[in-house]
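One chain follows as structure tokens, the form predicted alone.
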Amino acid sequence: MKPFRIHIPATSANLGPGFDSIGIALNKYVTLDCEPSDEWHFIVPERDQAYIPSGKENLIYKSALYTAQSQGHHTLPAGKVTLHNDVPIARGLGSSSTAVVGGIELANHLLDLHLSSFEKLKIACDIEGHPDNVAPAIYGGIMISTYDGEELDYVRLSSGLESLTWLAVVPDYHLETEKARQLLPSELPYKDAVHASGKANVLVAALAEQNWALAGKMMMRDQWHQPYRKQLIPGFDEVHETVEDAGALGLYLSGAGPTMVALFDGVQDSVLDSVKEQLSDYTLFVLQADLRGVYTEPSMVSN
């Protein structure tokens, strides 16, 4: 094979009420330098060694076998995968996700399986469970999605995310999220969840009306998740407050955390500056919807 690359951008789940069904890829991204090898081996970041297998025990190789084998694959041809990681780990921006949608990437060019965009998300939801992160991923934007283990449909918005902006204040510790999830109630009385259901309904209405103040009101509104997660992030009042003064629309716990994001329509970069001296002890990431979902290119890393 001839060495190529793969970009897969971050990606922000729930959005407040949209819980593991709605989230938007944004420009930050993880690329994989791919290239012949004897044996698989992947070159990983120092900072993110202790985190991530250099072997099979990868997710990425994980996620290509799984999709080789998927369509009558028994093995997949070796290679040498060189990360370039911008995605910080286990914080709430996809990164499980970047390594699940990379390893079907990866098989699919390998193998020259000729995957849709559908065939790598019912292959990634297979993996993941639900298509929250995974399918912005694969399709950029915003993506709307609803699996139940056979039925996989979805709804993709694009139009006017050019103009937002998506502030993500990140603290300096990690979340995992079966952790997160072990705080959630096993189950809702039907008025809340009418309720709860309801504040979902209006933010994806919003959303493809472009109603942003609304969209970020609905943020905010969320019943399914963030009220119970909230105790894991000390900081959430604090940052709310924060930017709600320098305009923001809403604010909202992407994923399962500990990742707070905060979006703005038309903000100027005086006061992004500002907030980011008020949130020192954070690390702020400035955003914009990525449109392209995952792709793959010729690299020039050489054999």
Second form
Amino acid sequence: MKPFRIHIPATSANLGPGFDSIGIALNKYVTLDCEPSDEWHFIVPERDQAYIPSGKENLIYKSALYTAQSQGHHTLPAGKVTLHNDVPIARGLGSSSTAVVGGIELANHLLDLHLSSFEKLKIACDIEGHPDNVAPAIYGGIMISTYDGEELDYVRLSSGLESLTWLAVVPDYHLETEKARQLLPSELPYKDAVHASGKANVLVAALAEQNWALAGKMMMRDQWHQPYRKQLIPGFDEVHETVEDAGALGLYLSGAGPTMVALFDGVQDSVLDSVKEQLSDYTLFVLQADLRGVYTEPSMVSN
Ligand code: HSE
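Next up, the form predicted in complex with L-homoserine, please; the one we just looked at was the form predicted alone.
And the full complex, kicking off with our chain again.
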């Protein structure tokens, strides 16, 4: 095996009412440098060592093995994988999806599987359960997808995204998706579901038509999850007020949170600087859409 390097983008899911279905890839990355080795080993940045195991319990390894087995292989040739991680963990920016997609890509290269993007997505959905983060991590751009355990369908949007800025406002605490999902009701009255679905429909149409102002408006009118989860995000209203004053078109809880993402069209640096000053308790990332998705290249690492 020649050394290779896998790049996987961060993702932001839901975009408001697109619960478990819509996500965008953003230009922040996890990079995996893969080399042959006698046994599996993950070199994890010190900052992340409390959360990312260095052995076979690692989600990248588990996803790679799952992929291998789904294609009729029983084992994987051992590798040493060095992680470079710019995606904060358990903050709602798709860190676990980077591991799932990275693992699938790792098996794809180690075993020469020649998986298509759609095959990778199917495997990723089987591992993750829903497509909203893994789909854009694989394809780049905005992915609108549905998977019910059998049928998998998607539409990819990419036109016009270059003018947009996605400002990620990251609080200083972790939030496990499982905990944030426990707050959701197990049932929704039919009428409420019809209204919630209408908002999601208009969001998708607005994204497709590049009507960013309407998309931003719909992000804030979600009825599927944000009203229930806001109680876990004490700063949501303050952040909302600040970014709205700065001209944001909308703000939504990224995935299960706690990160919030504000959408801007053509924002000036001075405006972003002022937002950063006002939200100094948060880490802010000024991001653009990634249109490429996961990819692999020969590595510069020498043996
Ligand atoms: N759609 C998911 C949620 C995103 O909001 O719970 C996290 O996987």
